[in-house]
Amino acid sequence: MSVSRRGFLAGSAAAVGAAASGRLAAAGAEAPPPAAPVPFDGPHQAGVLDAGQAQATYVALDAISPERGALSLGLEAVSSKARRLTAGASLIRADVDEPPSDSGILGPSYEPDGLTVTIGFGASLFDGRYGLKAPAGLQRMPSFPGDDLDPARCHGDVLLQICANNRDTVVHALRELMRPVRSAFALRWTLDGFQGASRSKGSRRNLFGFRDGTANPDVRDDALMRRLVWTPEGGTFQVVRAIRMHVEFWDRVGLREQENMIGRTRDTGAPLGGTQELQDPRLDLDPKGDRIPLDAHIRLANPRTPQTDDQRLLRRAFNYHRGFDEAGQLDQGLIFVAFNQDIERQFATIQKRLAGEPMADYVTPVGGGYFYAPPGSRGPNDWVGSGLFT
């Protein structure tokens, strides 16, 4: 079965016109200033080093294209559509007898709203169907001790990370991204995420009430990012873990015990014994764990030694809420997202070190996968993943 390039990419041209600018005002009320566009093209993909937006959706897709050429067209269409969506646009009204080229849920024009679309590839895409060579270091995510992985919520050939400042922008982007590629990809699983509001200075909070991502490496340090995040060609490995938090169980635990499990105070996020979130916990001055227990999460995740310095990774996590389960328990948790240069050296090593930590009794990883996010596209005539087909 062959697919013409013109026919496949026609659907990706849903929004045309100049990028929308200025303020959109509702009747009687002024809208907030629009967020500047985050460029889709560049040496690295957007959505990795950028500050986390308020809303996200993770979408795993299975490739159903019958041939290599059709797959490349599908991936090209995703980049083409993402490029338009992230720029913002004014829509051209179609003939009334024709289906509209855009869902219209954001109105006749839409602002960029900080939208980023990050595209990654799972190990299963390189299983021989399309003759693609797998990036060195990419593998299928294994089950670690304590995991209860649901196959229906794991892995995938392609991963789309869609992030924006508002939920309707994310919903619109997903709908429009899928519009031109239904013959190339089938939805495998999705998971919606959100950030805690910035109610005070410091990192945002997860659903256990603690600040999340405090010890992230400085994304402004290019040399550090080349050492911890970017692969030599400019890509990165993305780890996504859907981690169920047993919040009812957690809420019955004393605050001191909670803080000892984490290694930080809940109110300020400071390391135990400290006063500010970003203070160095100085684990070297507490070798017996008198201040921060030896099995505290922050001590196991990042021992802060010269030997573990290159094991650090960049976290970009979101909270999630999926209603409740058959037992009437809240289904809430964390979409753990980490970008690293080498999965085995970084994420997998840290994960093995965390095995058996006290907090493991209160969380259960249930889904996710490993993905390779290649370098960004070089311009309108390029697309993310094109290098895999050369």
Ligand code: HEM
Second form
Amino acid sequence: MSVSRRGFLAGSAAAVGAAASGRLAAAGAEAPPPAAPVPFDGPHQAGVLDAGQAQATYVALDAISPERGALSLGLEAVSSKARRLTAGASLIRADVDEPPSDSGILGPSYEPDGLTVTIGFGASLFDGRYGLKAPAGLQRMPSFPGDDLDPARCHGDVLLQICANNRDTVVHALRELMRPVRSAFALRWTLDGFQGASRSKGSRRNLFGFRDGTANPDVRDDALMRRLVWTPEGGTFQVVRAIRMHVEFWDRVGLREQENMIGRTRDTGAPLGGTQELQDPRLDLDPKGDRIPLDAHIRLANPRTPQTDDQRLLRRAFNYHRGFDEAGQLDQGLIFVAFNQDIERQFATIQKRLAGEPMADYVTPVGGGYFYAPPGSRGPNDWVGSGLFT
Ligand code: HEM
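Same protein, different form: I have the form predicted on its own, so give me the form predicted together with this ligand.
Full complex below, order starting with the chain above.
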């Protein structure tokens, strides 16, 4: 223990030095809320690398258009509405005898408020109804051991991820996005999420009280994003898992045991034995798990070996609170969201390794799905998903 601990602390001093010199500065650093509009158009969709908004809603839709042409018009309308909403607007006063063109819940003019709308497609959209060719690697999310999936909260032909700095901006965007496309899409499930407020430096906390998002790959490293997040076409696979957290049960566990389950200190987010959130856990110096147990969540999720390096993924989680269940237990949890280039190589491999981890007794995945978020729209005459119809 003493040798590995000394070695670990010496290693961490080097890591802090590297961070100070700027090399590691972005890893795990908390993304600030976007102030300027996040453009809807671009080579990649918004809402993947640009995190930082405090509020989100995930909306899964079923396509109900009778044929392909109507589906493509519906998708085009979603993009064109999203483009306008994300830019902010001043409403034009129309004929007072007509229904207003906007619900008005943000007032007569509104700022972009960091709004991003990210559009993805589930495997069911490619079931032959519309004659669309499925993107290679897109499948229906399976049920993993320990899952208790509710079919009413899973899958969907289309997924909208709507994020903004304020809740009313998200609600407004959803309402306006749905207005023109009610004949093309039916709501299947929705899930609202929020981030902890920024009360101290470092990553926000999840509902177990631990910092979440610390060890994400650096989104400013283009080469790394091309290796871990983007497909060769510029899209990405989005995994959404609604994971119920049994918080009453968790709150009865000793702090040491909680920290051993995660592998990090609750207050600072530092790896066990360390002092700073962004320190390298130096698993290599602790092969027997004296400092960080071998079955700790961070250790199983990312063993940090050359063989597991290309399994890393970009996480973007939100907390959820949905009231309480029929047993009077709080219905709280994590909207686990991961962007990755290849679901089997990355998310599914990690998920299988996490099977049976001690934390599994305190969480139950109940919903979600796998989606392919295609490249961004190339401009006002293009729309997200147009490539599927060519
Ligand atoms: C409710 C369920 C979960 C909770 C409460 C949770 C919590 C955490 C916490 C506290 C950390 C450490 C801080 C950080 O680096 O963000 C972490 C890291 C991580 N988690 Fe989870 N997690 C959950 C589910 C998952 C799932 C389903 C996966 C993937 C299948 C996953 C993959 C990871 C990865 C890859 C890391 C980073 C490990 C590293 O590079 O050191 N987590 N998680």
